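Only one chain is shown below, in structure tokens, and it's the form predicted on its own.
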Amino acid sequence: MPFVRDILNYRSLSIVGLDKNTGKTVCLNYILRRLNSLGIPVGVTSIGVDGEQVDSVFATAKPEITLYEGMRFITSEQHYLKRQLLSVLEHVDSRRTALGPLVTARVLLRGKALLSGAATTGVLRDQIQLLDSMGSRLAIVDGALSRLSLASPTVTEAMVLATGAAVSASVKQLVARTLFQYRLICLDEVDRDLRPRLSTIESGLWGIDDDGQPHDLGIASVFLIGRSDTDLLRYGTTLFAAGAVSDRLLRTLAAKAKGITLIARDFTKLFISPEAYNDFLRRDGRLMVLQRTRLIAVTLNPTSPQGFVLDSDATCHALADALQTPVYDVMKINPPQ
């Protein structure tokens, strides 16, 4: 598939699923196999636990992660001891996890491995830098359920979004949920001149004046927005939320005035519903981000863990029409062995 070539434009990549069992591991295996055939040095880790043989929720069989000669991987000590490959240990992190310290190893002979990596994005950034320093041209992070934070552009440069029948048995609902997430991922970035002024702000809600200067509105968290009588628009109709953005904030702003522009740090900070977002848009509101995640591809797993299977071609076409971007069935491009 053409998106593998696109991946080579970046140093780090996250694979994120809209739900569990959307084909992340199958997609990861396909990418690893293709990159190995191209001779690209790759490092791999996870922000959850990936590569287990049986799904912990549905007790169904899952594809294992295959790693190839020369690849580096980061996992916990406990899972490293369970590897089914030949490797050499290269680094042991002093920070411990519930499964022991995180270890980095290089594969000598291909095989299977369990990946259990960083619990925080800060540690994950350190791991990506470590893989880079060891010679990995690309660091790939396999995601876990509801951990979209790893796809932040402050962590990984690009991402692949995995969706599928596990999200919904209804093609219409599947398309709607995927489209909404896609719209948030693809939000416009602010002007480059404004970005440095906002990127160092760590918390609170800020007003942006006509000269592009930020002013603290004295609201530590947007979740406290309903308790404040602050004039949110005293510096103008452009605001910056340094932390999470909620439905309450969008609805509060929509009730204040039309034409408000709200800037979020990136799409992973948006904890909003389609209903609240659409209401905000109907009031001529605009949602933007400091930094946009580079979406490489959208993939589909047409099979759900409950056993029903969507029509692959029809669902891919429906998603592609809605998103206006190609959608790839990962089960076709890399069927489980």
Given for the second form:
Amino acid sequence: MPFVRDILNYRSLSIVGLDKNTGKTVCLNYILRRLNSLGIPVGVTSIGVDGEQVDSVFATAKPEITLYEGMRFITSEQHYLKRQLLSVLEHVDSRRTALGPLVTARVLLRGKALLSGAATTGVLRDQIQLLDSMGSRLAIVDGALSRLSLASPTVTEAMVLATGAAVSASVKQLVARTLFQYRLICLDEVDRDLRPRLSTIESGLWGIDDDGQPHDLGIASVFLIGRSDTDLLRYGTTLFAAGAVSDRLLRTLAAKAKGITLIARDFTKLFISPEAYNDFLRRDGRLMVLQRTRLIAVTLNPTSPQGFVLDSDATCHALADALQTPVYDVMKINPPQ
Amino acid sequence: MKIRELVKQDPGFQYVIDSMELMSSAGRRAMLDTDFFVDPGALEAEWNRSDSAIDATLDSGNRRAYNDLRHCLMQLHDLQGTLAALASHTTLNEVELFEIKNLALLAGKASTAIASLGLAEALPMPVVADVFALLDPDRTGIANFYIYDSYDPRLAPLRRELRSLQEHEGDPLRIGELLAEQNDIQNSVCTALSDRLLPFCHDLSTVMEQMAYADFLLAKAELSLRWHLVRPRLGDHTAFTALFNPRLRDNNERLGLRYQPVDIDVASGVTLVTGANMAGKTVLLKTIGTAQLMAQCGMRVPAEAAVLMPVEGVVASIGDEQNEMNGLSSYASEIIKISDILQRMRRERLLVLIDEPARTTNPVEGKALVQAIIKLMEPMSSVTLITTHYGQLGSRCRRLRVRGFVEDMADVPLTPQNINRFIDYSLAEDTGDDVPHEALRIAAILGCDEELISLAHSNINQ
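Show the same protein again, this time as the form predicted together with the partner chain rather than the form predicted on its own.
Everything in the complex follows now, all chains and molecules, and the chain you saw is the first one.
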């Protein structure tokens, strides 16, 4: 069976959908079933509220998450009380969410549950730590709509990217959007010796000199960069953006000089459009990251929430050709029950 | 009045409360709900409990019990809502029952630690072992909880069948039936357990509140030791030796500036405080106010030694009270406030702190007002401190003068940045009726416009 063995090299994994209804939950169910048959103790949680029985945007039926004996899961009190499995409560968090406190339980008798989780990556990190301390070999985080932040390598070590017909009805567009995200996820990492010098910097735009030393360029927010007339290249053409990277930053830099290298913290800090990125590349620009997320697999959900179905084989092939990496149809590896 | 309201009146006291390192939200709530003690007996009793917490913190032989207690408090959840629900005959759900079990478990561990720390008298804890036993039918001894098979004879066979069906991907309809049946049984168990827990409701509330209070006591003890606070003794006047303002001292330390504690002794009646600008008169008033609040909320005070006369409240008119939203000028809101204070003083014994009254109106009427304020407040039982720049008041009251600017106090050249090093903040009894005339001298040191200063000088000499 594809890619599950690769997951076992990591302590935490996020499942991120490129859009809603891209088959995240189906993918998660597949992974949990496989890990159960391998006898691996895993913990599962989610960011934000997800795992609703009925998808709240399109009102389509949504597969619940099936959890097996010995697995731990974190969810809100309200979702816990609705579970269709037998489990023993092991921890209740003192912080409250809109759906009550987050609870941690161990499954005694398999069944289905709704997952909801931390609203912030800080709390999510605590939850992953908690699962780890309770003996889970791997913590899996189910992503929520447009929550890319959980896939940051500072939160989870590895990720699975789910794409599908929900992203676009056109295979060409679907491939283009998936490819763009894939390229950002796979950006090269900076040299090992440069990383510790930059990772503690919390904000601002920094110039990196020939000796690899960072210097603050005195720009508090990259969103203000258009108004600044500071010489951004006074320390050379390598820059580090500690916060978000925007189209405006890319375009400003592309306009200043050719051959600029811009380092971002990780791909979740990139809020850029394909157009701006391509303009930057045409000026011989290069984007890099401090830390790269390990992408384990790309999965495809060929069915869109509106009901039309893409040709699975053709789409998988088109994606695999563009990405140069295997792409799996989640419906085939995990047939709907 | 509770700490919750008092911190809103005094930013200095807010700083003290914010500096308390509590481990639980229940502890924080207990702290904010603490009363301002007026009764001397109750105040002594609270100081005694605080002292026993300090002794327990310092007792190095009891490190383990101390850490055990802290560990319990860190895990304490505020179950006020759950216990109120239980008391009103609501059926608790599995998560709430887990919380109750956890509380009972923590209470048992905390009681042991409290006893070996010698705090049993300060923190009497009811025994809730029966609650734990009820929620731990299989005697696991740990906090984990679910509706155990042993709660209902129907559960074990049902779950056996369910397990067999789930593992062999059996009939989904039958699985659905069994899940629904299990759900019904679990709900009836929750109802039965809630009924059996009802008699323990009061004891459970008590252990939670005692643990919350223990959190507050330990935080008080830790702050007392960190800031070197002192326990006051009760008296018929209020006196501080080496009184310091925690917020200002911390701030000065951060900036590398000198901080000078002061001695002060005040009693019923008016004490007029005079002194040059920048001499710390306002800070002195604020510090005394904060110290009185700390003391009467059962804390130690920021001084080397202290005598305290308990009052019924601390009231202040300090700083710019201008409230443009009410359409009031700074003078209007100040004089209304002072008038309100006067009304209260006719009924209660207060600590009254008034900073430069009537400074924003014309000096003729302003001076007359200050004279009237002093005359009315002087015979009252309240302890009143008033700062002023008005001289020749002719009022009968005690006077203290901040020694103030001393040109040869430090052996470095005087600059606007280091002027703080040339001020002696200590107080001296003043028998005269005049005030220091140093406003122009200080303006000159601060490097203000020379023409302005020399013109002002010539105006005085005319």
